[in-house]
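The data below hold one chain only, encoded as structure tokens and taken in the form predicted alone.
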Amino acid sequence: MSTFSRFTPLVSSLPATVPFVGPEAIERGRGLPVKARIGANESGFGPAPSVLAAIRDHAAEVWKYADPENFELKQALSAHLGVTPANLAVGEGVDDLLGLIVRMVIEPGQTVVTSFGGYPTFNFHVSGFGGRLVTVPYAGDREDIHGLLDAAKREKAPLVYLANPDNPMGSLWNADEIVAFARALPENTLLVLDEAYAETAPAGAIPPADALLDLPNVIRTRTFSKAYGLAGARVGYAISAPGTAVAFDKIRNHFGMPRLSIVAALAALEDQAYLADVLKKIVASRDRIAAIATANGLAPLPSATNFVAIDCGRDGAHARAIVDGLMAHGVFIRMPGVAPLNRCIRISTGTERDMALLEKALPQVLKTL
């Protein structure tokens, strides 16, 4: 296959990579309709009716670009979080913000520390900017903050990534431990603290939004994709010291935020009653997933997210067979990508209909195996 001859050496050396194979691709490839979409950690409960009404009310304005300064959303987030607008940066989902952070900090050949088996899209960005990944194994099925700290110091790494709560295992560290970890890092090591699941975490797991603002080497990333049900809108934001937050303005796409996504995020922030109701549904669905797993001889792991990791008791091949078998029944789930985490499958919370399909299909799949 012919290719353009003037790609950079870095781009030419990289494989074409899709960090996550979407359910749409599986439907196309296998000719199987997805009946229960419980694999991508979206919110099957959807956004609030008030959010949908706001989108409808503003749909005619879609011909306009959004405010490139994201002024209104920053004001709303500032009031909601108890920080100043100067502490905030807005982007097209956490994935976009992670790419910008790597671009801001990493030059080709520089070291980035992360967990082995952690969020693969972050690794994708590191490779895309020529960084060198140094990974630390999970300890007891959660990210090893002590190992990450040791590796960051040993490697003199400019960047370290930690998700709390964690994806793909759903585990967490409490707020005091996270703050201690951040303060123990060298001043010239930037911490990306990914808090995509902040809303679903129990009280005491997430430091207050203003807890680390005195540290210019900490950026916390959050999203409207999970509990707020706006994954398709792509709205993320970063919390950091003002001098760090303003760095995003040097390289971000200033017209990247869709206007209707901003409308949706503003409406979602206003409807905290709906969020509280969704969080109750997520807890109930986590319990339901755990009960279904246990009834089938599998071991659900404790989760602080909107998904449950389930230990299938064998190896990655066995877990993959369960994933593929459920898809044959129209139930889309995922699994961690590397051993020993890939002995598990991962199931997102969902509606009662989703849970009923899972409950019916899982024992049939296990019986065939």
Second form
Number of protein chains: 2
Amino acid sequence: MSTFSRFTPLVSSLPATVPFVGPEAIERGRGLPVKARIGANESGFGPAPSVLAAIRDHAAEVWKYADPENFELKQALSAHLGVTPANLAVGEGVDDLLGLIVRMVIEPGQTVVTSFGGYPTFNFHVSGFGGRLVTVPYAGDREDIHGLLDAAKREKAPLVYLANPDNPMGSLWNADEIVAFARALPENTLLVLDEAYAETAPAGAIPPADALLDLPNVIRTRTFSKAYGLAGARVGYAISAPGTAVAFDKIRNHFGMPRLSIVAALAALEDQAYLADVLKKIVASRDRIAAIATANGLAPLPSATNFVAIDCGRDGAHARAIVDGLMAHGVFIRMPGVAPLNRCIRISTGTERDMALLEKALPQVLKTL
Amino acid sequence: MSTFSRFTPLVSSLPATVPFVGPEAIERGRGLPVKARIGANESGFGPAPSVLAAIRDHAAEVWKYADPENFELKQALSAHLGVTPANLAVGEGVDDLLGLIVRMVIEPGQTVVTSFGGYPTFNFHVSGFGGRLVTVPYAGDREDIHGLLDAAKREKAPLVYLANPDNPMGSLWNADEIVAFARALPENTLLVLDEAYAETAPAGAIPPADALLDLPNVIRTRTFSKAYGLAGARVGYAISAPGTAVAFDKIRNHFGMPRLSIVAALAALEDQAYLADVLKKIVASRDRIAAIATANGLAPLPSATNFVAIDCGRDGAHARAIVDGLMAHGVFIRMPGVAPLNRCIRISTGTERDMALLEKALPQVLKTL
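Alt. form predicted in complex with another copy of the chain, vs. the form predicted alone above:
Shown next: the complete complex, the earlier chain at its head.
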């Protein structure tokens, strides 16, 4: 297959990978319909009815580009979070922001510290900018903040990634531990603190939005994709010191935000009653998943997210067989990518319909293994 | 304002610019409401009613990420264009694709050839990746393909940009001239042929979609933002040889496409009757803009796009005064950024309501100058 002869050496060296295979590709590849979509940590509870109404009401405005300054959304987030608009940057989902952050900091060959088994899309961006990944194993199925701190110092790394609550295990470090970790990092190491699951953590467990704004080397990322039920809208934001936040403006796609996604995010922020209701449903669904797992002799891990990691007690091949087996029943789930995390499967919270499908399929799958 | 101390030298050197100021920022800054939004080459005719219906019908699916392979849209585009899905890459608008293309090819210090006064967002991306811009003046208010070819060869440039039809002047090179230009370029120079305005060009003026697929050094970009009326949806695509198209998969944001935007693009592609109707309206509006200009002693340029550049006969300061003066009447237009193009103003086609506002405001503005 002939290709352009002069892509950069870096781009030429990269594989054409996808960080995750989508459920649609699995459906096409295996000829199986997804009946319970509980693998991508989306929210089957969906966004608020008020959000859907706002999308429908504003649909006819889709011919207009969104405001490149994201003024209105920044204002609303600012009021909601208790930070100033200058502390915020808006992007096309956290994935977009992570790519921008890596680009801001990493030149080819520079070191990035993350957890072994942490978010693959972050690693995809690191590879995409030629960074060198140094990974720290999970400890007790949590990201090891002490190990990450040691590695960041030892490697004099310009960038370190931590998800809290974490994906794929669902674990949590408490606010004071996270704050201590951030403050202990060298000031020339940038911490990406990915808080995609901030809303689903126990109240008070996440540092207040303004807790680390005095540290220019901390960027916290949040999203409307999880608890707010807007994965398909692609709205993420970053919280940081103003001098750091403004760096996004140097390289971001200024006209990149979809107009109806901004409409959706604004409506979602306004409907905190719906969010509170969904959070209760997420907690109930976590319990339901845990109960199903336990009833089948598997060991659910505690979760501060909208998914539950379940220890299946054996190796990655065994967990993979469960994932593949469930898909044969139309139940789409995922699993961590590396040992020892990959002894687990990962199931997103969802509606009772989804849970019933899982409950029915899981014992059937386990019986065949 | 304290900032992180270890951004890359490149990022540290960049200004926090916006390629274009949005109409919302102008409204906020000047306290003026936009009544006629005919400055950003959006489509005031809007997308098809069938597209709006599709968005509303599918709104409740927004909790799901879009298919990261964009399978369905690639299939539909493939059928529409007469190319294979392997010839296509989908992105969050042409702006996103341009950023990816620059990243694929340009290392800091490498040369990029474009026209002086060409698309600023492309230049923004070139600067953002540390490229060195070499510009070729317009000739006779058209991009100078002979000059671009000479410059690309002389500079041994890895990347050259041409918009056809062009923005901001609305000019056109015919299919055989474009094909000859592409074929004359060195095979180690990548041509970005930006065809954002392909649909509004006269029938037969644009090379068929499969005309240049044997050249791995050509990427053509298209969009749903202009004639299809979906600027706010952010859907663009690239057409190239398969070996070149696959390079996007190495670095693109795989889960970046908004789900409802894919829905909108699919519906828009299906409704070619609506597109044909809008194209007639665009031609009529171009004529209307030209007539208004002529009636006011200004000289409209021929246009193959959804806007008309109008020669105001003096310098950039004069044109700027007209742009600012029209905004005081709520008429948002733009103008080219550099001399001698900036003797012109640029007015997007729009509804009769927009045209009537323009017709009323323009003589009042000119009288004050």
